[in-house]
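Shown next as structure tokens: one chain only, the form predicted alone.
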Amino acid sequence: MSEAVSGARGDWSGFSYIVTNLARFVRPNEITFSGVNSALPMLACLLAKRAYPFAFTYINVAGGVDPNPSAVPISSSDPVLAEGSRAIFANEDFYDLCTRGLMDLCFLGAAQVDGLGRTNVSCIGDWHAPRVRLPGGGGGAVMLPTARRAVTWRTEHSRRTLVETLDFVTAAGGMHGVVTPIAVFTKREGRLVLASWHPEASLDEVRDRTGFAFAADGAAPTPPPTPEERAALAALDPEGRFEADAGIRLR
């Protein structure tokens, strides 16, 4: 992988690639949600508010509905994300929107993702004697199957995170996209397919680092960030603290 991917030169760092490509899933006039421990999707939603010439409703796990925060917190659950809100939502309100078919887009985390777009946030290893016990399904187990579209992200693109077989199936259903530091996947005919790859990576590299087989017809290098996207992310993270905290793994 060349230095451009790590941000030493070029338009994309691994961090900006993930945040900007998450933002590109946001659509006009929709309801979009970002959850707990989700700083990169939080930034993506705030970026979309600044960079794109359309309206959408942004709800976050802190309860804010189209908030106007006085600062961008490092935690995606910080109460500052409710400042200036049109309304305040509780957890049951998020779930209610989803189960009634009214949540258009949810950003939901995952430790493992397979080629069917199913996720594992329960354990690594055998359930009865796991190597790692993960937080569990929580909202994702409700929201992934019921949201119209769900998108996840991984800060590491590897065969241990993008897997052929999940160690545990926590949730399945509405997965629409996956973003990593070097690739963007979308779902087509029941499976994840490659939509684009980092211009400084390659299709062969993406295949080599992905545990499941995928189709790549129609895929191409990801278009660079627009001036509006670049300016919005710079304004949201002027000191690079989010990028440093993200700990993007390129290898």
Given for the second form:
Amino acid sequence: MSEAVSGARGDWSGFSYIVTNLARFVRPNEITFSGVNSALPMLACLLAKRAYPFAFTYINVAGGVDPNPSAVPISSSDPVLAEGSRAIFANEDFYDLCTRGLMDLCFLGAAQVDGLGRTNVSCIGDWHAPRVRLPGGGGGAVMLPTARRAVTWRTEHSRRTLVETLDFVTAAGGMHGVVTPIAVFTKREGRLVLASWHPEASLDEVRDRTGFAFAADGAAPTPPPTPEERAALAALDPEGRFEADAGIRLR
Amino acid sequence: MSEAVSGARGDWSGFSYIVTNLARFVRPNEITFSGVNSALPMLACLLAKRAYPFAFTYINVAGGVDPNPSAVPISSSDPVLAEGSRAIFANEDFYDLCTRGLMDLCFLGAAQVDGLGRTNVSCIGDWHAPRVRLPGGGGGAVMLPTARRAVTWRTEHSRRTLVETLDFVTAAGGMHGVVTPIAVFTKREGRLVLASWHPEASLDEVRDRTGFAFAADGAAPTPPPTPEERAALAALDPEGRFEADAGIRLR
Amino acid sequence: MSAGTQKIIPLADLAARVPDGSSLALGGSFLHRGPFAFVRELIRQGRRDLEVVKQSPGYDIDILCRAGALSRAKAGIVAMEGNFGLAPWYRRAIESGHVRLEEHACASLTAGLRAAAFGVPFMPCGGIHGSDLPALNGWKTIEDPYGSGEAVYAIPRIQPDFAVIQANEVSESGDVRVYGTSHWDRIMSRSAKRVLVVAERVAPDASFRDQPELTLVPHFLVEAVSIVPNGAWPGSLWPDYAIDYPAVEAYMADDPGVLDAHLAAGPEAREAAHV
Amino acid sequence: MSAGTQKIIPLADLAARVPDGSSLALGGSFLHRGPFAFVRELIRQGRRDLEVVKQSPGYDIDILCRAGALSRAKAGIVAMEGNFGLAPWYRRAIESGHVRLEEHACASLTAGLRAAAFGVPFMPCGGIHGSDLPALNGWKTIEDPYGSGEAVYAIPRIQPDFAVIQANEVSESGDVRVYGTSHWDRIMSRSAKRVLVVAERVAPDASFRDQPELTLVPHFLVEAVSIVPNGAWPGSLWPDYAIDYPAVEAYMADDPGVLDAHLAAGPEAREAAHV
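What would you give as the form predicted together with the partner chain, now that the form predicted alone is on the page?
Every component of the complex follows; first up is the chain already shown.
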């Protein structure tokens, strides 16, 4: 039995925690975007469409605008994500939408995040002689400063992913939220602050495993998934395939 | 009986002279463009397609690419000019094509032309207090300097249309040819020079009626229309409607 | 911009969204696929101090001048076209100083709209060198910062308050489809603060799902839509109808009562009269 | 660019037009609608010193690195995607210094292509502020010459030698049609010096005449075309086929003979073997 199904019994997997908390950044009537290399935000957007009682515009890197994909693809840029769309809103278009200030919520990937919400998706080590060459920021350097809100996620919560000092600043600007398997951060006065932690974790654990200092006043355990959120995720990943592929552990 | 038909009998109307000589600027395998307010260049491009034994790409302001219009429209921007086209190449596209240097031949309108091949399509008199507000240059200021060759026409050959000093420089740059009812100019070393004159006119008449000085070495009477050119124009304007609307007189 | 709400409203309500003083990017070109019923409705509602932003306006700018509704224009070329020559009321409005023109090349106007669409303060534009337009408009050149030696004119951002697009078909949610050339409608719809649409008809959502590539403007960029059959009259709307030349000719007459008679002859007015 | 000539040629001839050292804008994104048969053919022909210009390359850039055919890249994000993670041979090529990367944001790369397409030496690009990328690439800011106080990054013109587009359908003359998202193919086709196309099939000219609005690249911008059914394998080509995940997984194995076996398994190789 998959963790997605077990999640429905009461414990809250890291996979479900990330997808659900990404979805909770979606707001009514806004324009929300998910990109390449972004299976978890793609699932979050599809979850929000199913679980929340409000309308919003979901656009994605496959050119889809409020699509009705016949299947949930492994690749978050799969053209099936434009299936059922009444328009193709292709790459130039959604980047321009963002730079002219109309992208309400944008999910962007990161390898490292610092306490200012800046990201590194370029390299581990020196850029010119990297220990690891990472994918690169894709939309980041342009979208992070220009989207109204940008949100990222890390499947590992550790001092190597949530760092005091980035190896390289791929993108800077308005990161509004960060979700990990055990915590949700939001931004306040230019710095990431803890909004909530996984009910099975604790403030101390989050501090221990985070490389940057952060405020936590007002933070509390994350409200558990609603029945609608659970049902939506179960419907999107009935076999637990995405959950298994993601391989996310709380610890 | 229309002048177009009478033109087929031997004399050469100003209308036929302009259309035919505009068409003669079209070269094999090139990209040629006709725009708004440009019935004569539109007819010239359609004539070239019918009369000349070579292929070229005809694009127009209606988005057409080598169209097969079911009728020749009165308006040179009529969407019928995209009929039969296998692509729509819309306004942004053809302007960009020109600015990046790929527009081989571009027909551009003018009210006044000077000896440098610059044009005024903006005003008669002072721009800020014009005696006559003219249409404006449309493509001119961008296309004239960036097209490989630009050609214009005037339906009146006079010292008020072919001037020593423009009232306003709407567009400057590479005007390669000018056709009037009685003359064809081309550009040499930065100035318009006479290439040929209407067989019923003369070099003296052209000098008399032209406001700018020009060289005329090598100029001669314009070769009369070929049977193919006559037949093509007759087919495009079988009723002489365009000829009548244009109302062009040699004198 | 809202998602999923009912966007199809009467033409009078659509035009009522435009306050006095607004700048309007109008779709189409000359007598082709312009939002002409919309423009007439603005006149009926007595709108004043408008600005037209359009590369090649004609009938639309002329009738706005004739009605005294216009104070400013940004345009590349203005004419009635189709043998009708200059736009006479526009011409007089400029010559008399009642309307202030910012004269453009079509492509420089597009460049200004691109700056708005791309979210940058200015846009380099090819050509223009040697023209008197830059001095007129205060356009500045920028040297290529990468040392090519090229200097290019920078056109300042142009962000109209509204883009008004005349379309063939919309979906029930306001997705916009246009046949034939899209003129500058795409960049207008991406640069304006708000997008209004007048369409000939509603087409089934399924037809948009079948060919989403044909959609020029997705619904979420569209604020509201009116359905006005023959709304581009007296102009053309490909492939549905051609220019009504006799109607344009009648409009051109400079006699008392002509404007009122013309406004009354608009298909949207005759439709409203039946209600 | 020629008009009306026969443009459809064998894939080997198409790839032979690309000299060593060329820069190539490759259409599609990650594993979707990329000109992958073309890329494999370049490898078979032993091409060297190539540059890939693409916002989101993956399999294409990885296999070129694996074959030692690449020396430079301009890219925004590079990954195999679809659970395969990083592109391993690309990663090694960068880490070892065998390939020189100009790292972009996807939109900055688009801005550079736009500069080429629009015929200007540079293009302002939104965002970027605060990133280390400008220092890396020597990108300069330009103050808005119209006094807004905004400073914007100028991206230098990027003009690839070739754009190579993987299409669903072409007309007999080389008009190009793509279904679903066009990714960055449009701007690639307008910025490169030469445009080559690989298509699944030829569709009748009449179908292009019926819906000219669907044509992404008109024939006169296209130099030559090859017809290669399944040419985007092992990637997807909507709506005809999806990613062949087992084939990608087999490709990922770091064992001797894997690259050769993979090249031999390409539909274009199997087709050629039958000739």
